[in-house]
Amino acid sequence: MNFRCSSAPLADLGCDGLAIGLFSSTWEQQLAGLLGPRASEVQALLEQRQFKGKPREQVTLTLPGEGAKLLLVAGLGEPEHFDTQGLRQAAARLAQASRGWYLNSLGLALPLEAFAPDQALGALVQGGQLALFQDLRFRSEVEPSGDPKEICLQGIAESLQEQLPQQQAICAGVELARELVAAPPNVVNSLSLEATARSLADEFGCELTVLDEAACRERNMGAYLAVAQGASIPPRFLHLVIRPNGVVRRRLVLIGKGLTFDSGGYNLKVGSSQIELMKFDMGGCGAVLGAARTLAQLKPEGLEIHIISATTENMISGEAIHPGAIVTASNGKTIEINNTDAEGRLTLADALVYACGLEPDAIVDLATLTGACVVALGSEIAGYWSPDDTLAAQLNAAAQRAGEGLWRMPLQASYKEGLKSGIADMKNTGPRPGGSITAALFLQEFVNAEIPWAHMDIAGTVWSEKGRAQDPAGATGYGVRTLVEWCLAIAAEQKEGLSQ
């Protein structure tokens, strides 16, 4: 998808399609300002359709005469409720409405007065491009989508054209994450994820370390290998490093849970468990690799970024770990496995210990970890846990800029009682109430207390059954934009500190 910025009037853009957003209280005045002489004609057509400018209201009009032949109109509600997320969603809805019209150029005009220019640019580009994303890799016949060849962002100064590559790099990262998460488990596995990481390393000049089973055993990764021992495909522990062009001022670690398929093991997923969708259990890995794709292209100044994923599948076989088994993680803690379907936290345990050995300034892990988080927050908001208030505030701000729902959850220390084992240091699951909290508390046992750390549970947000305004149905690529925004903000903060 090509984008261009223009501060010219909408009628002067030379587009064969126009897409506009109108507030409910002032839509007639807005229409006159946008369309000039054609406004009265369009107003009559909208009144005929009983257009009110309500949120999510949408009208498609074909126009006679010279100029644009297609007009897409979206209702935006009242101006006081129109925030960055509303801007992003309006761009997405209008882009989707343009599909099938085979436009050469779509002029997109939305009210931008309340937004900083770079904020508006990001919302428009990400909203428009990601809404038109289609994963057609597994279809035998593909029909043309009829997407516009170009979207012209009216009201965005031409000087911001140079920021388009950064926004499209963010979109490329989200699209990679979507493709990884959406692919079936007979296509994406630990070996193919290794190939993806290697491809990123080769393309962007990153460093890649891959630990096979023997190397993981040498590092005493007993928790991770306990999950992997039932799989027919060998595990791969991935460690990708993105280095800045200049001096390193901060070292950050992003960890993604990489279960390419989760059968539940001997605690087999049954009933309404949606076992056929357990390909998305590597959504955390998909997110960090997607973020890596973006960050490796942008190379934020002063940041050394480490991408880690302990990849495998959780299967049943004669070699699979038994419920009741006791394993030892790489920090020496013993774990009684009372549920083989709580396997992700076992792989993350050794990944967190490994990450702490890098002595980073902060660690963030992402995982499709618990159904309890889905019950608590639904499908549009991920939960996150952190004992560090500064890191928590940074992630919250990054998620808001990214337009991804994120809510801080409590690390209730007293709930650790539920993880006590009678024969080992701890169990891998606690009681059902507060299950997402005890999962986070389990992970905290494998993080050095002096290192700022946050855990994000993306079980509800990684997949959308029916699709949302900016996310077609299926894999959402959730987490990529938040991670990228966080890293870019850290880089900017360091740069500002040096200049003072």
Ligand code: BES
Contents of the next structure:
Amino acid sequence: MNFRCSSAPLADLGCDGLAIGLFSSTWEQQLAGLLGPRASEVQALLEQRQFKGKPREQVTLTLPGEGAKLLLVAGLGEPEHFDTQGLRQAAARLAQASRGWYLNSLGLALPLEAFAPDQALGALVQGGQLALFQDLRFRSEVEPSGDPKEICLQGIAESLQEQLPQQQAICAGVELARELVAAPPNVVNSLSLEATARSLADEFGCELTVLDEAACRERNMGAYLAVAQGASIPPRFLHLVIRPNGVVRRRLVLIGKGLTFDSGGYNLKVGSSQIELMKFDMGGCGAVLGAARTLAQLKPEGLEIHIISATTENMISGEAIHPGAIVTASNGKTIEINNTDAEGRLTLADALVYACGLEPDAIVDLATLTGACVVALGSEIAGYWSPDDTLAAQLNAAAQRAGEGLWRMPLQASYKEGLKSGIADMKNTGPRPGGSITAALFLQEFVNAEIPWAHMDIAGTVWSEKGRAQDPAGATGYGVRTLVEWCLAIAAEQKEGLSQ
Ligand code: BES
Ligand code: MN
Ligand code: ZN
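Having seen the form predicted on its own, can you show the form predicted together with the ligand?
Full complex below, order starting with the chain above.
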């Protein structure tokens, strides 16, 4: 999608379609301000339709006479409750409503007074672009969708035009994550993910290291390889490095769970466990590769960003790991695999040990780790765990800016009891209650306590069955925007620190 910024009045933008948002308390006055002489005619049409300006209210009007032929009106509710998330969703809804009208240009006018200009720009571009995202790769016949050729952002100064590439880079990262997650397990596997990482490395000049099975064996990654041994497709441990143009001031690691299919292994996913959806079990990998797509383009000043994913699939075969097997992770800890379906934490264990070896300033891992997290927080909020309050606050703020739901969960140390094994250092699975917490506690065993670390359980948020205002149904690309916001904030913070 092309975007254009303009501070000119809506009527002067030369758009054949207009999209506006109106508050419930002041919609008549807003209308007059936006449409001038045409306002009274439109007001009558809206009154006829019982328009009240309530949140989620939406009216489409075709207009006679000169100027724009189409007017899309979204209710915004009360101005006091209109936040960035509301702005993002309004842009998304209006963009979706413009689909099918084959507009040359959609003039989008939403009340921006309450927002910082760059914040408003982000919400409008991301809201509009991501709402219109379509994945047509697996269809043999494609009908034209009639999207507008361009969206003109009214009320955004022309000088902000230069920030459009950054916003487009963020959208491209989210779209890459969506495509990776949505692709079926016979298309996206460890080898294809390696190819994706390779093409990012080539396109943006990053360094890619790939460990094959032998290289992982050399590093004693017994936990990861235990999961991979049942698959016919060979494992690939991916490590991509994004380097800044100047000096390195912070080293950050982003790890994503990369299970391209999770059958459960011998603890097979049966009944209502939705085995057919388990292509999305590489949603963490999708998110970090998506973030890499964005960050490799933006190259935030002073940041060296490491992207890691231990990719494989969790399958059944004569080679597959037995329930009850004991394996040794690369930090020497032994694990009794009492459930082969708790495989993500095994792959992450070795990835975390590897990440700590890079001596980073912080590690964040993202994983579709537990059904328990879905039960706790549903599909709009991911859970996160961190022993580090500073990192926790940073991630919370980043998610807020990104418009992604994220809620801190407790690392309840006493629950480690549930991971005690009678024969090895630990089991990989605790009791059902608090299952997302014991999973986080398991991961913590593989992190050097001196390194700030956070774990995000995105099991509920990677996929949206129905779709939401700003997301079409299916893969959401969750995590990309929070990670990008976090990295950009760290870059800005260390730069500020220098200038003081
Ligand atoms: N990939 C699943 C988690 C999952 C389940 C994500 C449902 C999205 C929806 C993970 O590997 C898994 O199977 N976890 C088990 C852990 C259990 C065996 C301790 C779970 O949550 O049931
Ligand atoms: Mn599993
Ligand atoms: Zn899994």
